[in-house]
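Only one chain comes next, encoded as structure tokens, the form predicted alone.
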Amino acid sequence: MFYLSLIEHTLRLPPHLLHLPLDEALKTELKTLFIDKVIANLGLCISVYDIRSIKGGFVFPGDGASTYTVEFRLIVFRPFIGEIIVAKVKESDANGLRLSLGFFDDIYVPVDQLPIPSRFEVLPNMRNRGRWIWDYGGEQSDEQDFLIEETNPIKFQVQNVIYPSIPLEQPENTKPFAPMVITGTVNNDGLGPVSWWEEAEIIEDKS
């Protein structure tokens, strides 16, 4: 899920940071220029981890700042196909899921990706907006539904990282872009709400 990716970077390094000590006012101003971007088939930059080397320091005619090229690593979340990721619900609607890590919340799951048989139930007051319910065994069975709720944990299985082309125009009224998309499944023994499998160890243990 995390990962140290070296990177070279060549940087000007403003005037209101020379108080500080090189290395700290570089990692200022590289936390600046690459916390909490996307770097395309790279990752979610989230943290600079070190400085390896340092080179240049030119001021350059004309500016009052000095430009260095820096050898750094970052710390990158990049999940891999298959992997099983902890999440919570975001939002619910006839489309799906959307899940959130906390620090990343484009990570989708579709209808063809839920347990089947699923059904949406919209909330009251909620415009498009409701829950998701596993009919577990059908909707004749006497079977236990199983909610999908935004209050607990859930599991999901990652299927897809997508880097999208940034777009030339928005149109109005689309959702704000998404430089990084992951798409996940819960249709499989072990994924959906962690309650579920709880509940279902409790059941087995009684039996």
The other form holds:
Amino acid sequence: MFYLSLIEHTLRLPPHLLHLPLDEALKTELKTLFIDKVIANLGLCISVYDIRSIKGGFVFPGDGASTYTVEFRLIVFRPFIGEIIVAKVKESDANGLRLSLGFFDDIYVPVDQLPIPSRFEVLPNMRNRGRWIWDYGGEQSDEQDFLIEETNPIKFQVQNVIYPSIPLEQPENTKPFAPMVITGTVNNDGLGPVSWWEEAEIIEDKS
Amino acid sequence: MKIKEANAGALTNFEVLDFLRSRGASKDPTRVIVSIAPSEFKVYDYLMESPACNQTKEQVSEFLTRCESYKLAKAEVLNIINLRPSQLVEIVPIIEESEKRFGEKLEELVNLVVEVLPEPPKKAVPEEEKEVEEDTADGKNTDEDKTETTNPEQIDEDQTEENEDGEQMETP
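Output the structure of the form predicted in complex with the partner chain; the preceding block shows the form predicted alone.
Let's see the whole complex now, leading with the same chain.
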């Protein structure tokens, strides 16, 4: 889920940070620049791990601040394909599920990646939202109703991670731009809400 | 900005949690004082709810040495440490072609996981969860090697959970 990445960056150190020791000042500046931002093909930056080297310290003419070239390591969140992650259900609508990790919300499980067969039951009073129910087996009816509800943690497997490019213009009512989108699947043994698999013995025999 | 090495090493959830703890993250509400960004706290909260919250360095390295005989891919080992599967059905999606490569030995692998890595705390009300966490950590620590208190790395870091464990182990 998390990787270390070695990055080199040239940055300007604003003068109000000059009272701090150099590496702390640079760390503060790097944090403002990188944390909680997505770098394309690298992932979501979580934290600055350490600083490897600092070079430079030149002051360019006309500028009040010095410029440094810093080499440092970042902890990035970049799940690999096939990784299994536990997340919480954020939204559930007719197109599928949207899952959230707390620090990252753009995880989608489209309809075709839910266990087959599933049916969608619309909640009363809500137009688009509802919950998904897995129709498992023909014999049991109400006892083995497998629901995907918003409170349970759910395990999914990463299918794909894409970094859509920044759009030039966005129409008003669409969702805010997501720089990193993870597509997942729940259609496999052991995936889906964790509570489904707690009575695993029964299910294993049937499958 | 230049990316020198996009992949300078994979980290388990436990290692990231350890790093955040060493910077001062913790569960209590006085979070404004430490130099950790709110988004880092979200990662910390997520990791505290995963099985990584109870793990220690020794357990992770012990698991790594003991699972070498199974010839697992790096990604599979990472998944196992992060998820701590306790049943056969949980480990099946992690390992590719599990039938061909393992067959019977898969059960042994599950038993190894259950033996070496601690159980994650059961989901409960947040206040109770912290107590349950410390109880299970104590239970497991008395079974494992008692080198935890003498490990210099652990003592240097300000980890209140480790210190409490140390105190309790000396009294009986």
